[in-house]
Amino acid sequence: MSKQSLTLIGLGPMGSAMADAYLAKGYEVTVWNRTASKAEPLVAKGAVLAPTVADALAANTLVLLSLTDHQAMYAILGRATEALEGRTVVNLSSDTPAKSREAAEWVNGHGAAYLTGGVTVPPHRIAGPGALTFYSGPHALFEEHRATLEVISAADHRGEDQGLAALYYQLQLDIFWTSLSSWLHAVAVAKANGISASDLLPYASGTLASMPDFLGFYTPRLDEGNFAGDVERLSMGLASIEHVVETGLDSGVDSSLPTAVMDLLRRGFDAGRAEDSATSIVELLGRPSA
């Protein structure tokens, strides 16, 4: 039985981790990167460095992209569009749902099949426990390559719409970055008051560990449009975040982050939602701010 093979374009930390995973599984891996020297550790492990993008595309039917964004894809593949005919391109680069749909149309227009991917873990967790990648695009195409895609992570096909993988990916980052930022703000306030990040850690971890319970309780209510203030009320949340903002200001810390939350709750209060659940602000978030 011949070895399985693929081409991987883009050898930043993520692309290099993916190439490593495929080499470890015995795949024949052809790589290309704008800075060719980044391929040297992979070549030492058995990868083949293609001299040009066209050569990289010609080497294998399955082509994985790990780039900064879709604009980088156009810049790289645009120099060898004739070599795209008959290829399957799996774009694991980050971008928006709309740009993902546009990228799929562009690649399809040059005779190649296309899947969008959104990798949810950092490079060091590729091929490890809990690694997950969202995919979207033709389901039959996904199933054809599922076994290969599962080398780097669990593979979750979200639908035929090419924008869905990017959407699910960005939704996770929405949660991640806002959560991380709130923790960093809390650390800044703690440090301003002589409390180290290490001292705060067990309590911050406990707070974050409680979040799945909140999500589990409120998710059915959100789907039902039920904002009853029987458990908590927006007015209580507003008073609470006002204290958070005041504590930060008293500590001499930039409090623009909790102030943004306070302003959002105040908008809900002014809209007559004081006695409803604080989750009612989802209706404010669902439309552009004034």
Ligand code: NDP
Given for the second form:
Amino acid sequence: MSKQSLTLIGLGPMGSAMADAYLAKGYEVTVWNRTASKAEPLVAKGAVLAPTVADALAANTLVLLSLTDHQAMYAILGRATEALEGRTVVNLSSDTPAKSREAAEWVNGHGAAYLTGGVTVPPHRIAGPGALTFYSGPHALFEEHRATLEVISAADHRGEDQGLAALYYQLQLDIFWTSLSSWLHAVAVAKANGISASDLLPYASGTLASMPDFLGFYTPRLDEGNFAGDVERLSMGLASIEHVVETGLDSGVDSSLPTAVMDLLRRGFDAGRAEDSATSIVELLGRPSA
Ligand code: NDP
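May I ask for the structure of the form predicted in complex with the ligand now, the form predicted alone having been displayed?
The next block holds the full complex; its first chain is the one shown before.
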């Protein structure tokens, strides 16, 4: 085989980090970006800037996309659909499972193969330890390109349904955004009381580091539908989160985030789950709210 090569479209922080990783591994990398100037540091390292999207697609069979969302993909590839024939498009842009399935159909409809990807680490961790990307789509196609995809991170193929990589990715971000926001709320309360984020850091880190123990304990129970209140009861959880909300409000801090949690536990309480585990709210979440 000749020197390995690929095209990378989208040079935000993530696409640029990926291009860097491929160049470092000796790949021939053709790039295209709406804002062409973002290609300059990569061109200095040996990347080729394609003058048009059609040229970028013509340069290589394998085309990686790193864009804000799938709408950007249509905006870019829509102007060169004839050049998609025979390509393999790996879309590493965030979007919903439904939009990922639509995107796959659209690309397939233009004669190209397609994989969905969801990158779970920030740009500075691309090609580093612990980096992971979810993939979905045809398994044989994934295996064909696995070695190349593993340059940027470990590659975890979740199934043939094109929505699966996006779903696993969104599940991680569901956890990420609420966890990050809860920490920021705690920092705001700490600061309102003269405690710095640095003072809080070891304790906040300890609390987050304890989470896998909770997840490990409750996961088999959640899968069995076991909501026994033998370790903690929802009524205790409700009283606890009420104290969190009150502490935040007493500190003059917007406490809408813990208030949302308090409202959920209250719904569980009102639904007769006071003696069950607080984790029983997962059953409420699975239903439309009243
Ligand atoms: P950005 O949003 O910063 O940039 C992505 C690229 O999308 C840019 O090249 C931008 O072009 C292009 N783009 C956006 N809209 C259009 C459009 N309408 N037409 C043409 N080009 C468009 O994203 P990141 O690089 O930070 O991330 C890329 C993907 O990776 C995203 O889906 C993100 O959710 C995901 N991701 C990001 C992480 C991060 O920490 N950054 C972590 C994990 C996943 P231009 O330069 O011209 O604006």
